[in-house]
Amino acid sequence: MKTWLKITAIVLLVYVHTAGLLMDVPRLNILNETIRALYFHVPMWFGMVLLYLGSVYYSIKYLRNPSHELDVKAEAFAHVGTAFGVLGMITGMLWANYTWGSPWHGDPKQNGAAIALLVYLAYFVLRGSLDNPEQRARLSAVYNIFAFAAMIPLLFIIPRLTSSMHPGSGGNPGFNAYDLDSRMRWVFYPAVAGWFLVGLWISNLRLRFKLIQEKSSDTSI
């Protein structure tokens, strides 16, 4: 990853944390100051989806032209994407506790997100259950594609078709419709970019560490 992208990620997140906690936000009923969680909760989910997209991209490339590095890249992006998903779930539960009265409300988007994470956790179980490297890489790549295909309706389609308390779902207006004003956009969009760049950075670090670790184990034999 280029140095300037790393610097950009750091600058963006320093700005997001500072402005996100100090800048004025819309004073809405129930939400009040908790709306600041938008700068952290939603970008985590954006980052998760984009990282999973990167993972499935490398899985497709692997199936077309098998390469150990492509398999490792797919795994690294899926690992970090899942970490972002867990963080998104935790921040969402904290937000829900103050706005809905309980951390877990059984909301369709909450349930869909939990199922999507379980589907991806099964991806790692699959990888850990196979000893043959080529078989593991091939089956994992195929499963990764289906996991991503399952995540899309779980997060973006089914909640919109059912009753949901999430903005933009179940007939509720999205943030753009009523409270994501110009002040919040100046923080929200940099937050999405910043968290995604951090996710790319961590994914590249995982990739490099994995390849170095494998190279070291080969030379020691």
Contents of the next structure:
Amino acid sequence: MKTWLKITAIVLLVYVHTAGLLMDVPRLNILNETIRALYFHVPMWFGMVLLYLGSVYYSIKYLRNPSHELDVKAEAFAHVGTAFGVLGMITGMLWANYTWGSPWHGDPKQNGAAIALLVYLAYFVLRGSLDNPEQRARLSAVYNIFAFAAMIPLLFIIPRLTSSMHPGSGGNPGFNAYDLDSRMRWVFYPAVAGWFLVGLWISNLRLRFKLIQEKSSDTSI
Amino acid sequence: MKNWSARFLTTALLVCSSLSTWAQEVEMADTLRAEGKIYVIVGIILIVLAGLFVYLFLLDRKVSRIEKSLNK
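Alternative state: the form predicted in complex with the partner chain, after the form predicted alone:
Full assembly next; the chain just shown is listed first.
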């Protein structure tokens, strides 16, 4: 990963954490200052979806043209994406406790996110249960496509068909529901970009660590 | 023309006054900001972020070093 991308991530996130706490936000009842969760909680989910998208991209690439590195890349992206998802879940539960009244409200998007995370946890269970590297790479690449295809309706379609309390749900036109104040976009989009770059960075470290691990165990035999 | 601008000014004033009264009804962390202590929290969060990035950079450097020594 290029150094300028890492620097960009740092600059974006320093800006996001300063402006996100200090800039004016719409004054709304019940939400109060917690509307700022848009800057810190939502980027975790956007980061997760983007990292999973990267993972499924490498899985498809692997199936078209198998190579060991593509398999390790797909695993690294899915791993960091899941970490982002867990953080999104915990921050969402803390927020829901003070705005919806309880950490787990059975909101369709919340349930869908939990199921999506479980589907991805099964991806790691599948990988861990196969010893043959080629079999593991091929089967998990196929499963990864299924997992991604299951996540999209769970997060973006089902909550819209029912009445989710998340913005942009319950038949509303997607992202415009956030548009309480378009100034919020000036912090929200940099937050998504910054956290996604950090996710890429950690995935890259994990990929290199895995390759070193395999290389050093090869030479020691 | 004069009539139009007068009408516009009155509307603008009315909108502003209604907005400001509406804004005062909702509780926000105004006191905290007035006392300036919100910057303490911003500082704390930025220190945590800085620590995270220093950690990532050091880890990155370590991995690069091992990669180099393995490729020799």
